[in-house]
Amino acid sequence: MALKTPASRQTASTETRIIRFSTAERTVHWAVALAFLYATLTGLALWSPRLFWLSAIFGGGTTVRAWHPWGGVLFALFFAVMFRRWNRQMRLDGDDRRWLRLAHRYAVHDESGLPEAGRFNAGQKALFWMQASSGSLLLLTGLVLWWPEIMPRLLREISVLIHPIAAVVSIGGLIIHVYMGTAAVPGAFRGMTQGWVTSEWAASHHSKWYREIRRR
């Protein structure tokens, strides 16, 4: 039996790799993530006196008050770039709606009866639209709170209520996203860090997408 040379072993180890996300997609994704993280932590510091200690990490209260809105603007701008790239791929179809009705099975790692997923499954699509909606509310209400002196009183009061609610929804979505992309689905995180997944992973978790790229 012939022994594999280092070159042949390297070929064998890489031939099952499939490009999951391009460098541009990953760059935009992490730009969105970092801007959101900054806006979240500085926002929490401003929201509750018990969390004001977070402001020390980012230069103190005065600096946080000045830069928190800009963190939100950066998040909105980066997300807009992501939205332009992915919004068509994130549209829900009949299979996606059926997937969402059976999402509890996915949560407990029982995928029997679930429709096959394309490049993004229905949970990822739903999260995308939820973040787009809550992000829009955060931007609009944030602008009102940024310049309260020129805004009508009713608009200020509504923004004071809606802004933290939208933030909680977005933070909750982020926690779910991180959990599902790391602990719940091993191998998914590598797609967003190194850009590739194995063919076995693609066939198991996104079989419809796997067949599509095999036909190309």
Contents of the next structure:
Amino acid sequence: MALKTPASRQTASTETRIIRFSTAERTVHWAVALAFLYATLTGLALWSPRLFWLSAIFGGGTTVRAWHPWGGVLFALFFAVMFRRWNRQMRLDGDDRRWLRLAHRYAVHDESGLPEAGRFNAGQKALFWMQASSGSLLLLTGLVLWWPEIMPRLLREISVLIHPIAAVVSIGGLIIHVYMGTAAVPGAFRGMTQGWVTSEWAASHHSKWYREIRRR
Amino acid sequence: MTTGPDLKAISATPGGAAATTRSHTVAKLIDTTTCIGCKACEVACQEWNNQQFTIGNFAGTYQTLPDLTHSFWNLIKFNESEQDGQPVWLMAKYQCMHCVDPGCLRACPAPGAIVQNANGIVDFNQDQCIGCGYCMTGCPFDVPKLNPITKKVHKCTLCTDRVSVGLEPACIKACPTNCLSFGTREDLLRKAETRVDALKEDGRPQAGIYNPEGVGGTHVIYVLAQADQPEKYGLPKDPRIPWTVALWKGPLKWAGNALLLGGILGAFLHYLRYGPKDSGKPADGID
Ligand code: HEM
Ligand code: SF4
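For the form predicted together with its partner chain instead of the form predicted on its own, what are the coordinates?
Expanding to the full complex; the earlier chain stays at the top.
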């Protein structure tokens, strides 16, 4: 999978580009991201009176109420596609479990003793499963909130609590995810936009994966 | 109308409403022992509020409809019961209770869609309503109803339009037995006590007032002959704002905001302290 730098894109450095995410994977990722962002911003408008001003950006309170659930359903659909594609690669192995126990070292850039990461590191895998569970809860409770007039009271009373709790968990995960994917790990963002990373980047952050594709 | 000195609480508005100097609040008293089920109040309500009747299905009862609807805010419940081996009706007028601590208002996310006037009336402003239906879950009496076409909730306004110009609500005006009265809450609570005493003397030891504490009391007060069993009248025994709603609109809001703000702040501080990861490891260093 290692690429030769195309002549037209040659730069001063003689970096080797490695394809990290295929066009299909990137499309799915950004579809999930956009739907999630829309659901988050419209949901937050109703979460707190101090954020109700967000509804003005999205067409007013009534529009936000009517469209947020559709944004959520789109998110769930796109996530289902992502899930089918990635769930096998996201399974945690023994190395990952040890990695998670040492995650505090990863956080302060002291990676001594940290098991090598495969295509996804254990943190990314954990985020994936967290978003999958939280997303399922959001979908189930969101459907209840969608039609309060036909839903039993007990389900509604549970959902008004679980939907925002799951939303806070998901948005919290998103904050960490965005920080890692942009500022904290230079080079990662290009992997998800243009689809390629340098061999140095791959060797440094996902050495097990890098070795694997080198062998191929 | 979302501002003004005559408001006590405004939905989704931090800080609530302006202070008020008003000392009297209004109330409606329903003496169920003298209700004859004539439905004059139902008709008056429909007439004054200019609403069409919904045609329901005959369900073997004299009751007009099984429940309140978005265009039917005043229902006489024909509760069937038994007394001394005889079937009896326990008539109970059902409508918004105008709670002192309204769960609908607490649940509402739209600023100004639900207001509580200083006189105690809880009113919905359909032009601010976004149709989420949260109030339906917040209300322990299942009163607010969503219009499926316009997606706005509606309920009894305690004829705030009449009250504000010195008239009594339409239902009160129409009642032929004086079972309904309107006045200050203080006066009516006293009147209710007098009536309960009379009922007790009359051999109804269970008689009492329904003014549920769980919602801080209500501005619609009942005299019940069997106050120990309000369920028999179709009234909840110990209504409270659901604890999940109270938790959601109280501590959860603060915890959630702290977590989200803390997350964003934490990411910034992490960057300042530790900076980005470096990718300097030469690729050849591996394997
Ligand atoms: C999966 C499908 C989803 C459905 C069907 C759904 C549905 C709903 C509904 C019906 C409401 C009530 C008001 C409104 O319509 O805006 C709501 C509120 C909300 N939703 Fe969703 N939603 C979904 C996904 C999401 C996602 C992915 C997020 C963001 C992570 C989210 C965050 C929120 C928030 C923060 C609220 C406000 C809660 C509050 O008032 O405290 N939802 N949702
Ligand atoms: S009875 Fe229901 S709708 Fe009426 S004030 Fe109380 S909570 Fe609100």
